[in-house]
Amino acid sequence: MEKYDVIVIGGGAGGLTVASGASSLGAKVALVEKGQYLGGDCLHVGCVPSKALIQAAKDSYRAKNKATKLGLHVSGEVDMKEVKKRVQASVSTIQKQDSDERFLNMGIDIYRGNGKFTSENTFMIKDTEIYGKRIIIATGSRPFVPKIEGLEEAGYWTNETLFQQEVLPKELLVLGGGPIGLELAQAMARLGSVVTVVEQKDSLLSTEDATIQKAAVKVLESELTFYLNAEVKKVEVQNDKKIVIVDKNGQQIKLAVDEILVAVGRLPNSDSLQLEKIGIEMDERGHILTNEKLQTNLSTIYAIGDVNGKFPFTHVAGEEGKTAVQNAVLGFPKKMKYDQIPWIIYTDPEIFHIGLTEQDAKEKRIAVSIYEIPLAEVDRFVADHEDRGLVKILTNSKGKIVGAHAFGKGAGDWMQTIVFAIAQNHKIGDLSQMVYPYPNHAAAIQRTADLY
């Protein structure tokens, strides 16, 4: 039996961070990956292809809607085969960074196939059993598909199949109004589909600051049709159409669509590892429970990324991977902190979020000062004719930033300054003292900080 200092189960963002980090520190590392390629869902069916699709949709949308204002006339329909080629080109280019060769050259042994635990320190891949002093589980998640009468027979898409499609549906139903559902729904609408979103909750973007939420929903409602507080009860096929029966407040609504995209959440990939046989504790959905050091109840086994159910973001998996390396390889205790984790929802305009929202502060009875500027008062956004949105910063009485939010073109990029400020304990006044080359988009932060 081959013995390792560290076994990493899963070759996605978190797993690759652990494998490369542990190897660089001199550990003997085994990397187990069930798929043909390294890179995980983010690279192959998540972050990368979705952003490539979103950008293609933006290009198409702007060509049709912006060019006409300049006197140009655009006609024709989007060719989904060309969109697919563009998406796959992005994936293929980035895949080179996550090639087997790169990790083999680090001295990492790669094992391919599904595996299972045979003891606290041993893992079986097909007919090969290996031993690890420490084992890091980074197996990610997969789309959750609800049990709806007729859905399997009618057929549906998920994020795992959407990016392989070569025909643009005239009418698309998106089941789920969370971040993934909204991003993909808007993208498909901009490519030319008529898109309807069905969401069980009574509101969209409920984790966002209420001011941001209101502005974003207004934009999305201008491009998409929503049924909130609604549930799909049945799907059947009639004359090459999928007839979807939606229950909304007891009222039955029939929708005829060409395709259905399921985006109602994700399940952790923990069920095939036989964790119950070695006593690993999980919640009712299968997420592996961990402490602040990312250890499970068995101290030699760690869980990072989607499989632990903390934050389902690639950048969080990467940070958790760094923390796991420090704890598992170096033995220097380090706790994973989530209070400064930013996230972006890649609608257009984008939504940026870090820290407390105004409603969070009220619920926790935290006194905050609020500074807010509409992008219509920031010259660059006015010049771009892209002035929908706003910036909102929350501070305590001493000017420390406790939350920051934005809705605007490229907000995920120019709000990164806020992430740095929070991480380095800078106050809002420091943001006002910086020099912002005129006229840039980040001046939105300056204008907001100037209110302080």
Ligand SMILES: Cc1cc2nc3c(=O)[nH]c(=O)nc-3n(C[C@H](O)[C@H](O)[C@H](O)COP(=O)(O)OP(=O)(O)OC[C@H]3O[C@@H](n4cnc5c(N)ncnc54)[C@H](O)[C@@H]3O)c2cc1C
Contents of the next structure:
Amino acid sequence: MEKYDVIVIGGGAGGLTVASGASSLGAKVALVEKGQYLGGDCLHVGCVPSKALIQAAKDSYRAKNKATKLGLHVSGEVDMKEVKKRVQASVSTIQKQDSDERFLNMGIDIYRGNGKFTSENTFMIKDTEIYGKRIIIATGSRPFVPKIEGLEEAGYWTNETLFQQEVLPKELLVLGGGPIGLELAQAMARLGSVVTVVEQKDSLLSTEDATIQKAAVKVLESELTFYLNAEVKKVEVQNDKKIVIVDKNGQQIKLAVDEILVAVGRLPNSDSLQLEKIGIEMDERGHILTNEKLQTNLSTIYAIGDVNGKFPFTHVAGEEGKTAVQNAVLGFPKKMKYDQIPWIIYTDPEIFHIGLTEQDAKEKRIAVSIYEIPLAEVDRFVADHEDRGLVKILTNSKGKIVGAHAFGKGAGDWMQTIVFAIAQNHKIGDLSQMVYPYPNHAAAIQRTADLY
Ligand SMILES: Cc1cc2nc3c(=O)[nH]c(=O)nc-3n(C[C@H](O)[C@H](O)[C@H](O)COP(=O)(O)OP(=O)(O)OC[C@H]3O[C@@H](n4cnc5c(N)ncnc54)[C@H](O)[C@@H]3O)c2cc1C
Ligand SMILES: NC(=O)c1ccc[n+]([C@@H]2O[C@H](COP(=O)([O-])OP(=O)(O)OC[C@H]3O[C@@H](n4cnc5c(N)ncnc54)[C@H](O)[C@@H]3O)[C@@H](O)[C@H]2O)c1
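Same protein, different condition: the form predicted on its own was shown, now please give the form predicted together with the ligand.
Okay, now the whole complex, with that chain kicking things off.
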């Protein structure tokens, strides 16, 4: 039996970080991947194709809605075949960085297949059993599809099929108003579909700061139709249309659409690994339970990324990968911290989030000072004619930044300054004390910090 210092199961965002990190430290590494290509969901059916689709949608929307105001008349329909080509070109360009060759050149052995655990140190792929001193599970997640009468028969899309489509549905129903649902619903609407979102909760973007949420929902409502507090009860096909019966407060609404996109959350890829046989603890949905060191209840086995259900983002899978390498290879007692993790929702305008919201602070009874500036008061946004949105910074009484939020064009990029400030323990005042070349978008941060 071939013996390794580290076996990594899953060649996506988390697994590839572990494989390259462990190998660079001199560990003998085996990487097990069930799919044909390395790169995982983020590259193939997640972040990369969705951001490429969103950009294509922005381009066409701006041409139709902004350029026309300058007297340039744009007409015609978007060709989904061209959109698909563009999306796939982004994926295949980035795929080169995650090629087998790159990892083989690092001295990593790649095994292809959907394997299973045979003990806390051994893993079987097809007929080959390998030994790992440490084993890291990074198998990610897949779309959850709810049991709805007639849905299977009528057919539906998920993020695993949407990016392969060559025809734009005239009417699209998006099931689920989470980040996937909202980003893709807005993009599809901007490409030309009439989009309705059905969300079971009574609000959208409920993890966002209430001021940001209100501003973002207002924009989204101007482009999409929402049914909140609503549930799809039944789907049937009539004359090439999918008839969707939506229950909203006991009232039945009938919608006729051409396609349905299911985006109601994710299921961890833990079920085929035979984890129960070796006694690994999971929650009721199948997320693998870990401690702060990302170690499961079996000390030789770690779980990172979407499969542990903590924070399902690519950058978190990467950070968890780095933490797991330090613990599993170097034997450090490194704990993963989640309180300084930012995220971005790539609607247009974008939503940026780090730390506490105003509601979090109230709930936790943490006294905060709040500094807020509408982008309509920041010159560059005014010059761009893209001044919807705001910046909001929350600090403690000593000026320490405990939360920062923004809704605005490109906010995911220019708010990164605040991630740096928080990581380096800078106070809000420090954000005023540097030069912002006029008139950049990041000056929105300076204007907000100047209020301190
Ligand atoms: C539409 C969409 C958009 C997204 N956009 C963003 C975004 O903008 N920013 C962001 O941070 N996050 C985004 N995410 C989330 C992000 O994709 C995930 O958080 C990230 O991919 C998780 O990384 P991972 O390593 O846990 O899993 P993955 O990257 O999915 O990797 C898991 C790998 O394990 C393999 N595998 C699965 N089971 C087995 C098995 N039994 N044996 C061997 N191999 C196996 C899979 O084939 C895959 O290659 C998005 C997700 C979706 C669906
Ligand atoms: N920009 C980003 O970083 C980004 C983008 C997309 C996805 N992601 C990651 O992927 C994860 C999964 O995203 P998601 O949007 O699929 O899941 P989610 O769990 O965040 O949202 C799913 C939404 O669907 C609703 N829902 C559940 N069942 C429903 C039903 N039967 N009918 C109607 N609505 C229903 C939920 O109330 C929820 O609002 C996210 O948590 C996020 O971390 C990140």
